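There is one chain below, alone, in structure tokens, taken in the form predicted alone.
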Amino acid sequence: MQYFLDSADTEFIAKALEYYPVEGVTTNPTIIAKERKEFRPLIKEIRSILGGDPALHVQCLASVAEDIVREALAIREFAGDNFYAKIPVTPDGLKAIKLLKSQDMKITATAIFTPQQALMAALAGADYCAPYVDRLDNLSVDGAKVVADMVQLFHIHKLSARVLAASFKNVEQVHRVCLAGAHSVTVGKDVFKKLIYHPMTDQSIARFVSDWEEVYGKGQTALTV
């Protein structure tokens, strides 16, 4: 299972990466268009935090196969290491997808909302399938069964693409898409900081405090008494 982060604030990224089990960054125009900096330094900056292992997710807005080309390999030469272009599974997105894996170009598809889409761009060669899960859901589709359908279809047909899931508006849609066995999920700040939240785990860590410093004193921990 891997964990990504849905963003392109830095500030963010540099925290999450500090306390969690990140794999990497995906980004969108949407989440670029939303931090107000110019695209080339947002992408340099993001890189640098990350280091040269995590992924780098970014996606292409030409809509012609030959122009998702070029914006890909023009994309690449500053996401640095281990980017992912992100392509939308179109026809031309198709194409695409064929032209780029053989410069060895390491690809997301995305925009998918169907199982079909997903077989169809991992036989392409997309590395990562990623399926819009809460826009499904607000359109009377089950999101985690599509995520299911299309782990049990690169599993019988012996692909090694991935299912990323994506576009989560509560812990709930994530936990779902764990179970129906996505391979990957990317979350964008507001559900991540809740992953691992509950109530009664800050009341416990309370009652522990409390319990303690009774016996020992206000302060001291077990370094101390």
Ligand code: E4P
Second form
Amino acid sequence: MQYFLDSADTEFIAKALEYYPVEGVTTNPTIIAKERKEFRPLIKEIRSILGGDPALHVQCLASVAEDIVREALAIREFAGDNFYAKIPVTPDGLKAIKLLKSQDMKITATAIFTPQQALMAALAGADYCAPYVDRLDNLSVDGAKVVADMVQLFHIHKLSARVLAASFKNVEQVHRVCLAGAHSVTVGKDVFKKLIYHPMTDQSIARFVSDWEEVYGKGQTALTV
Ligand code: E4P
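Switching from the form predicted alone: structure of the form predicted together with this ligand?
Next comes the full complex, and the chain you just saw is listed first.
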């Protein structure tokens, strides 16, 4: 199971990397555009925050296979070694995935809404397949069920591709796809911050501290008493 940050907010990425067990960063054109920064320097900045190892997923904008291939190869030049080209699942996208696999490109197939799209992308060579859970839920399709079907298909057909569940608007959606067997999730800033929040945790800690300090004094810890 892997957590990714669905964000290009460098301050958030740096902080989340320091505190949480995250494997890397995913972006899309909307997420990049939101930062209002130059594209290449922003990708390089994210890479320098990540360091060499964690994965960085960046989406290609072109719509014709050969152009997608050129774009992915160009982005890899400055996005570092552990770079995944995100490619939407269209006929040209699938062609590009097949072409790029012969050039050792790591691929995340994206804009996935059906298990058949995911199966086709996995067979074309995608390493990750990204279904959009909240967008499915908003169409009255059970996003977590779509994720479960993808996981099952990959398992039945012994495919090495992983489901990278994406597009979340609340913690419950993340939880449900984790239970459905998603191999990974990518979560944006607002939902990510809430993943481990519970008011009872804060309340419990406050009570521990006040009980302790009543006896041992303010600011004391096991190291000082
Ligand atoms: C990930 O691959 C997607 O680009 C992203 O999670 C979409 O999220 P949204 O539906 O919140 O825009």
